[in-house]
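In the form predicted alone, a lone chain appears below as structure tokens.
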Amino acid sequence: MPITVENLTHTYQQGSPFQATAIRDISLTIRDGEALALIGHTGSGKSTLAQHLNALLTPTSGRVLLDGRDINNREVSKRAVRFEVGLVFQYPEHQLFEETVARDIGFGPRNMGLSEAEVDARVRAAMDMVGLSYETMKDKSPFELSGGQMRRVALAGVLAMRPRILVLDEPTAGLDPRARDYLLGDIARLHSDGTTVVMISHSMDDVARLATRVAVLEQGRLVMEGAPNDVFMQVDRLGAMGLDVPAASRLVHGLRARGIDLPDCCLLDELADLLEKLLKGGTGHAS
């Protein structure tokens, strides 16, 4: 298994008046090429959950294992654990910092020591991975870039060092629609070839749409996981929590209200599937 926590607890400013524990006695296990999603409520602890997935934040007590090593180890290299395991903050555009697109893309590459061809061949294809055009971007300055655009270059600054594991923390946050469905689609893409996602977000559409397995926390505290389907038809339980959920999850929630026998379902192009096929009595059946 890529990642491993075991019991992890993390007190901010621990003994002191003002200490405050994020997260309880979490257990998770992240599996090899899925999609975990992170939801849960503001200040549940998913960002504090997802800054000890590569050692940015020490557990207060507990571990966190990559391949069975503790990253927390000293014999283990923090700054290697950082290079398999890429974190993507929210707001990313704010971590943009050089004169040109290619050389904050490649200022990661080049902290690894990779030579300037083998930098300069991370960066064309960290572009081409987010749809960014190298000839066209490569020496435009990234704080001219639209909101969008900005957010592909520094995911494209994290992928350039190619990890094995993206952890990704509200990466949709504060993007236009039509980037939002660019950003989506790349994380799709970069998924379905491999890549290792977990993803933190308050659109629970998004989740439903590229998720494989759902983790909720609450007062930090893991309280529910499993598939998309399972964890979103729990529509009251995560209203409860302040939660959201889909809305084909919530439109198959009211129709078996009203009598209407549905499978569980997250995807509104599935459940239009599903309603085609309960009109034309091929499945389903109202009671």
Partner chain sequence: MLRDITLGQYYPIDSPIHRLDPRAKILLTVGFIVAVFLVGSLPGYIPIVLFLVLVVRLSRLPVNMMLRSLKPLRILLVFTFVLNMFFGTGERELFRLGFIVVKEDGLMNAVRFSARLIFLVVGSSVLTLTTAPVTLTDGLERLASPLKRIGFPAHEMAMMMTIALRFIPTLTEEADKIMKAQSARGADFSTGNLKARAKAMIPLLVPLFVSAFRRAGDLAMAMEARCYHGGEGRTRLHVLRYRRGDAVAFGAMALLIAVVVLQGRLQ
Second form
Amino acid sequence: MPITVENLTHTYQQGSPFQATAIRDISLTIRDGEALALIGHTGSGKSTLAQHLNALLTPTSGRVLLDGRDINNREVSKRAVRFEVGLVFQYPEHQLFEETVARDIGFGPRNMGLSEAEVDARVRAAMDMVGLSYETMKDKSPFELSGGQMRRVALAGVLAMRPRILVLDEPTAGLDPRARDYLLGDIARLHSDGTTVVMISHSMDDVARLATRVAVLEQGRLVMEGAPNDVFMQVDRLGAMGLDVPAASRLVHGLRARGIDLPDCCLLDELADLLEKLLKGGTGHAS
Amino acid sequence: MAAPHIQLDHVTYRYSPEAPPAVRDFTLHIARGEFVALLGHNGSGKSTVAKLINGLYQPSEGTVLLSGMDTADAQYTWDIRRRAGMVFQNPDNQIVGTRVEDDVAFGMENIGVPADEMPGRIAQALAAVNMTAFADRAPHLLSGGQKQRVAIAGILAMQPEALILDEATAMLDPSGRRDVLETVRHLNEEQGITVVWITHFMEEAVPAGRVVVMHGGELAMDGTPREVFSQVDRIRSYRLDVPPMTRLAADLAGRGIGINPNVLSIDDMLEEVVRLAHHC
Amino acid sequence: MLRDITLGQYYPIDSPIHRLDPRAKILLTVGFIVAVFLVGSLPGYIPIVLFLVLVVRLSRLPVNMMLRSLKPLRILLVFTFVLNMFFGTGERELFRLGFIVVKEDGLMNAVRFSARLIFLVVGSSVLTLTTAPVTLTDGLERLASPLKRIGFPAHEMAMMMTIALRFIPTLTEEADKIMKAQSARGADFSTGNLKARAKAMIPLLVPLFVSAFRRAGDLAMAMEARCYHGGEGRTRLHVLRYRRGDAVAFGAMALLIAVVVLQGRLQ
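Follow the form predicted alone with the form predicted together with its partner chain, if you could.
What follows is the whole complex; the chain from before opens it.
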């Protein structure tokens, strides 16, 4: 059980006229090896929750446990927690600052106090993980890359710390389709190699592709949680919260309303299989 | 036939003399009142075209005319920019005023609208984008979608004839995107404002009357959404997606199912599946 | 979160002082400063105090807010007071404590200079507390516009100030985010000696500058697209007009200066 969130509440600017409670009484366990997606309307508290997972924010009440230890306990080093729980912010390319790609990616490992040889090895490995060529890219300035490349450099900068748990806030925001596909592929590979992934996203099709579990936040509370198929088939409930639903789930939902019963589904590729079976004289029947 | 509202003829644009052209021999005519979606991956030249239309850039070769006025002719510069308003990608980086109302007034102040005329035009513009209740708010406290609607109001107050949105929804969440698209569709339908909608979200191109695809600075495809998106492999070769239902239809057609590949929306697909299910 | 901080120290309520024309308020503040400097003796501060109390009451500003504006000054105040007190040059000695000698004129000067400092700060914070920064900028631009003839860029200065005010919250928020993002990569902004801390700021400052430049570029483009071409031919949404309140305020200020001057003569 790597991360357990217990009754977490966070209030910004407590005691001031601008006081606002971003998340209320959230309890959630992030299991080893899973890919958990946090979804919810803007302002539902997703980012606030994410920033508690590596102790960037301190709970107003409640606890966050990493392997059973309270990460906000004085005896626990917050920096050590941050090396284990890597957080990739929204538009992470905006935090690039070094003269070369390699130096920027090495910033985290260097802060960990690793030897230069080890830092270099980690930079190579991280660049490899996001599909960037070490030889051709290492000496380039991060500021002369394309948007998609910058995004991958920023991701590599977190991966180079070898976090066990990777938290991503809107990883594909603002990318064009090709760059988005590359990045989702990188994340899927990391996940299948054993990294626990927590991903915030507004793109439900991305979530359907990657997540093994979905948690829905609304106005700071955890309101739904379950397998992607179970969550996304509740089309009306999600719609009432102003959330999108993957295209596949919407189609299945619509077909059921017209008397064509298909199993729960949120992925287009799976849906194609189901429809093929149905339309080639399979199990479905029309009304 | 009336002269096109926006007319680009054999336009080539280079950011610097030695750089390869960002836009190459590009010809596009847009009629008054059209809603054109301009698609292309990052670096395909679509944003450059946007800036050519209202004279922020001038063509290295070729001509760009707006309502017959040449953007290269300095005497028309301000007239062209007033008539073809632009909304940019980052909602934070285009708001000048510290209150919504002041920001909507900014463009009018620049073109010298008399002070007593401004409040009425501000009220109208804010009503058109459904932001009346926010007139005296500070812009930095608004959501992305609200900021983009304020930006649109600032342009509307200048009484434009065309609206060019350069990836105006790229940084917004889905509900912000829907609001902005809805607002712009409404302006196009009700007020007949010509719209050039630049995006890489394919779903947003579906409601457009016409889809133009750019690749490598050149015009790659031009047609109705159905005509363009049904060419799934071609679209993908331009590093773009097709709407999910079109992709699904292509997939099913490839498996030997007699589905109409011209499917765009969920409703289209529902109809097709119901029709096919009745057959078997 | 930093996004909710109020800008400058403007206190947004409605009062007769808030409603005054910003140009009037700037001129009145200047008048008040002149009055404070015209005071020659301790009793001369009585009309100043009365005037200030009246203005603060009219402005409906909480008194503790006014006192808070003095807080950053406390060291300077103590310093001014002590320095003046110990360096009197007059004849009359008040008391002696070991080698410390306090003379009458020293004590008088200490009180006078401290009072002057307090009045100046309180007086000018009434201006900033009751006037929104943008309105203040507007007022400054109008007051400085006659100087345009001798080449002073009044409009440009005001536009720059407005944009700075508009972007302070955005950049503050951005700085907060970058700081968190670098902390997530193990950056340490709070420990170590001065040199280490200065070095630790680089990962914050470089992205912040890059972002500020990108924003500036975007904004320039967006302003141009909205037909911005300098101050020429520009109209304004908010037209500043002097009203009766402003006339009353100028009258009161004239009275204050007259009283202070007369009092100086009488002594």
